[in-house]
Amino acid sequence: MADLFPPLATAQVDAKTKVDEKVDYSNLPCPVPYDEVHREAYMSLKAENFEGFRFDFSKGLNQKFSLSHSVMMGPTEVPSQSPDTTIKIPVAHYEFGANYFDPKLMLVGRVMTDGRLNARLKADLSDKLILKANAQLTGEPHMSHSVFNFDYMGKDYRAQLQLGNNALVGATYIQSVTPRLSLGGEVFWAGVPRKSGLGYAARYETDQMVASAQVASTGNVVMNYVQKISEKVSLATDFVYNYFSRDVVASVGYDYILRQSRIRGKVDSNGVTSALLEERLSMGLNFLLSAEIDHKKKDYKFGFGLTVG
């Protein structure tokens, strides 16, 4: 009889377990925004890389006011007949910005030498509703643009409203369905070139681990999947498919974070391989070091920045 009282104190805690997991779906929690489902991902795949050089200076006036200033060194590359060719032009401009920073509203400006003014505005309009708008000044013709995006947090959903210039018109909406599964879906219609498309997502994530997938009635389709080894390394890889030209690129990156700097790279199924290097020199002192190689198109950048402030 003795040896009939182990599985049975096992089984009683076993069914003790699967009644604290048990979901309780009037409080599920808020998903991520639809457009950054791929936000893990994005951080290690789709870093900021540059070729030349750049130099960023910011200065806060106050709490809530600052400048900034930037300079930026590097060719740009233009348009060949041949794919496999690529024509670089030496350019150099310069940049000016002014920052507005409140607990409920940011105002961000921007205006370089060539012309362009940019502009960024996020106001909160209440608990729940968040309004952002950018927009883009130049001497172009038809290259002028601005999108306004108000934003709903519900309980364990958002929802996006999108408007913009040449009769842009969009709308998107996740759900959480348990505490680690989201999906999502989104609509728009361009009026100009007259198109419209549909869109779906679906989100997956743990304490270890996020997966995101997405598909477009554009062609689109891209699958993502972090897996953090630790709280300073993690490793990413995305497929992007798209059915009607039938491209395909695989890639797979990584994201170190180290006491007092940061690596991330990754390389790609086209052959290109990148690494941006962010070490932090001193306070408010960084340095910044990029690298990139196409072998198929025989590239080769490399950009190296200062940043203060």
Given for the second form:
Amino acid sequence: MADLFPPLATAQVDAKTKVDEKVDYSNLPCPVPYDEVHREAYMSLKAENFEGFRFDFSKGLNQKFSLSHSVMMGPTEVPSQSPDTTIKIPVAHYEFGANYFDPKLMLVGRVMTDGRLNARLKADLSDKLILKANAQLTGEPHMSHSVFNFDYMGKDYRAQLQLGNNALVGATYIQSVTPRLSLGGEVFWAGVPRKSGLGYAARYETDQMVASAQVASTGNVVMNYVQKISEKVSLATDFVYNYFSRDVVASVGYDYILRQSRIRGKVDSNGVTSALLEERLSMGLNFLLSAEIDHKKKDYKFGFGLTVG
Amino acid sequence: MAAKRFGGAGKSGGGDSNILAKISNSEIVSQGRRVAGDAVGVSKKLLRSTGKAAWIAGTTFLILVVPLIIEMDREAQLNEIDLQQASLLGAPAQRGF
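Can you give me the structure for the form predicted together with the partner chain, which would complement the form predicted on its own we have just seen?
Let us now look at the entire complex, which starts with that chain.
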């Protein structure tokens, strides 16, 4: 229980020394990538809850190369006509994957029993330019898509160009304005539904907290705040508002990182409460428990899994 | 009610039912009956909504808080063992990595 109380004394000393330093505007730190502006909040609020049984086994053949096998059995939701009833169909599949990790090149590939192939590539073309590609191929016609990203990391800014099939073009830019505040914007144009969009994001972080906000022309406004209470505990809250469809969702969550386990829990304003527990049973063996209760729709999802390696 | 029956036994049979019917049809009795019915309805609804709230609070507590308490207990036990080992051996405890 002592972890719940923040170390107040040391925080005050750190704040005083920081205020005394003058802000050096020519030496600002590099901001986080535009996609990861909400990174800390989504670590506790968007945990991967699952339903059913999950088993992941990964084995390293080499220092750089590893294979992974994964089995998933459980019900998956099928979109139904009426919004009240949810149709669940039990599904089981096996996924085989291969990973190659190099300091400059990362390749990940996954194949599933229903014929879907997922491939990811991340290559450091130079010191500051990174190429990322993501492709998903399926047997059904016109359902495969791929996306290429070119990331350029400058001294205190990052720029990204995104090209996808079906004529998708996007660009994002994020810049550090002060040592703690970074602002960014994005623009994209999708060829198939002939839509274009704009978005802005802002992120303010200190040692103890991170606050970020994002507005998009699709009507989504996202604001979140994460407070790090101690080394092991952090609390997060999130507010999503869509000004076209007038949907509002607020959620509060916690993230406890203990020595042998990690617990993430969250409560929603849609009446959904969920929790994910990962416990380390022994070296390389992790036990996962996931629970999600939707009080409004009376939908209960529980899952357990094992991760080896 | 017993006094009324004794009093009614003294009178004729027809007058007895007349008085009882007049009493049971009077304003006060029917109002009292309506209020009693409302009270039963309200208490049933209160019981049901308390039951629903208790269920929601109970299951949410079970999902969010119980695993947390269990894990924090284990962490405290681990810390205690480390502390004991440190005081016993006079050195920081070894992590089993």
